[in-house]
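This document starts with one chain, in the form predicted on its own, laid out as structure tokens.
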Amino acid sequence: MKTFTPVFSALAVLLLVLLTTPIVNMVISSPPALLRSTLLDQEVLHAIILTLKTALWATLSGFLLGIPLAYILARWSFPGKSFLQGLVDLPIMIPHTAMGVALLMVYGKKFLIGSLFSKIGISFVGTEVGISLAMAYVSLPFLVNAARDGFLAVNPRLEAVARTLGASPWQTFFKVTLPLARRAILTGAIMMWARGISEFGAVVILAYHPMVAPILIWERFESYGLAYARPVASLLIIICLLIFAVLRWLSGRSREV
């Protein structure tokens, strides 16, 4: 025990020095006049907002359609059960621009999915809503997985409970088994809304624009230096900080509750 506490504790200190060495790095080698500047440059402030909003707009519809699925997860025995779960897990293992081609190929206006909305008037290539989708594609996993794990952690003699004492299907997992749950579902929806906003190979290969900020740092550091990415890369990384701290701050108050 002598030694095994302070080796595990050098080998965390030590990744903990890899992780945040270079997000340390980039925050204070930008001073607060260029990040001051680089904020009011219209450009970023657009593609900051656009990047926020449709990694939102793909955590909801995560929520939506993640939810039920990590559920049956949770809850049901069934042939291929197994293998539904490598599904969920796909996106995270196939590369994410080979990802952006196989999602093109779907939702392009010349095949079969995507012509029939642009018969609706939507559109996924160069849009808002094909960002959102490329970005839920790759992030949904984390979500399900998170919330099915919570669902897990629900003991099923509550839900039997409720149903005994007349509650219906439906009012008991929504208020029981999703309140009981919500810790592990919030985490799991902060970390989707986070992949979400890191996600760069699928958006570049299905929207390329409107530029997400991923994409507008990748082309300023293409066509003009580290000197004009760097600033944007530190503005994001400042605002994805505050935010998840404040997203953080209210799960930790959550389970106060």
Given for the second form:
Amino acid sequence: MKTFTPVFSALAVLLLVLLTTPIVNMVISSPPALLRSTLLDQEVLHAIILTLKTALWATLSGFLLGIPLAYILARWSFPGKSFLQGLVDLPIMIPHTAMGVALLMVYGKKFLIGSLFSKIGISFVGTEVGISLAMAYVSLPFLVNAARDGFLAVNPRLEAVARTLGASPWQTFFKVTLPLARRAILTGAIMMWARGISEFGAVVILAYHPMVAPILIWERFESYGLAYARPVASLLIIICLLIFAVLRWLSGRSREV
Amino acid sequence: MIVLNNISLQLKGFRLRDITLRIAPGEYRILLGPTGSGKTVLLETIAGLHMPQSGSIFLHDRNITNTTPENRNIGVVYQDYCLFPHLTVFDNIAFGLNLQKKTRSEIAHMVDEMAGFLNINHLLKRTQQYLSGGECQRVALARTLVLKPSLLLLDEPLSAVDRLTRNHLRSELQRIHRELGLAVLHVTHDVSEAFLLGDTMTVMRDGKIEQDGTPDGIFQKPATRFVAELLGIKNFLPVIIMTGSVLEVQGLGKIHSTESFFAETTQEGGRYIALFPDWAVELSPARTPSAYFWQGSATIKKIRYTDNMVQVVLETVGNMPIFTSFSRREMNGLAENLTSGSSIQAGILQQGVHLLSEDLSPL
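Could the form predicted together with the partner chain be given as well, to go with the form predicted on its own?
Time for the whole complex; same chain goes first.
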């Protein structure tokens, strides 16, 4: 008993140190003046804004399509449910470059869905839509799984009571289920957005240009070396850290309401 | 009036079988049964949360078999309250009124009135986490009653609260029923709750109705051993009907009984079970001999004291255990002191004995 707390604390601290050392080292090794000038670099700024924006679109589309699926996985019983759950988790398991190739073979202009969309003027290859699509494919499991767990945590009897009090299934979902699962869904959305921001493999295949921040970092590293890649990476980390700290704080507050 | 006709329903690993039930306006009906007997599923089927595969449900002559729960006007209160944790007490009570698109002032008035009726005005701004179990249950009742349901379904509403709160809530339920004149179907496995609250009682077993009647009527004449055991009856003695008015009772020997007793039986030579509740067993019997089904000597095997009661296990000369219980006041009135291992005169009152034609296989 006496050793439990110190051992667990030591192991936790060790992991935190291992996790943060490369990131902290990279950030502190970039002088503030270099960070400032990187921030003023239009190409960098554009890539960061594009990354945040496309990841946000991916997350919002994830809300629309992922929440119903999460609810079905949480509430319904049907044959093949485990298989469906496996399908949802698939993007976490397969290499994202492979996912990019798979997406290209469906959403490319010469392929099934891509050719249909190209007729109405929507292209996925080398466009912001394509970036969002690639991000959504690889990051949706984070939202779907978190939302499913959130729905599972809502007592189904609360929904039953709402129905007997006069609520339709839609009213029950929006007035009872969704508000009670909102923290889990918000957490999932933050995770999905974060995963979208960091996506490289699938995006680089489907939409090398316009360039998102991870591709820009890779390109600068390949073309100019570490010194040019480091400030962009540091800047992306600082901005993401600030945004996620605020989002976590906000989602923490929503729990207390 | 709600009428269920031959309701059958198959759920995962469970089914309701051929349920026929009628609840009159203003009737307080108890649905008694052990865990897993289908009480809650039946309740939820009446509420519209499960659709029956066959049979029909009528509410005031309107066929509601396929009506969605939101259009039935049947209220449900669960054991675990099921208050919406993200809403205040006021908003919980106003939940159904909001859906009816009533004006804000109408809602405020109706919530205030119902909160006053259930003495929860002071709780309206709180959320569930700041309420006691009894307060939660009052809020759950208010939330349902404010919609003036045609039928109130209560799913073990008193089982999650402490004894003191349970007593208060029992009185509250009696008052609500009396003042609102509501039809109530109250699920419980608590026999005393059934006797205190119920006008009528339905006993369920394995998704079927085992017996239907008044609580006292069922207690006096349980239709099966299962019902008797559920009601707390512990005395079951195998009986063979001999010729004439003679019974061979295992553990008691030959007994000469009265004609009226035989009216219940039809077959001489048949095997039955004589069952009798604790109250039918008297120690130091002092009535006229004809009042007793049996009188004789027995050994006190065990004495157990509870808060108000004394439970005694006797053993007859034929080595059959007989269970009895009485109040501590009655014990003080006994001529003899009760000590374990000592012998005592005992009697089984004729009026408490009921014969069942059933095998003795364990349940």
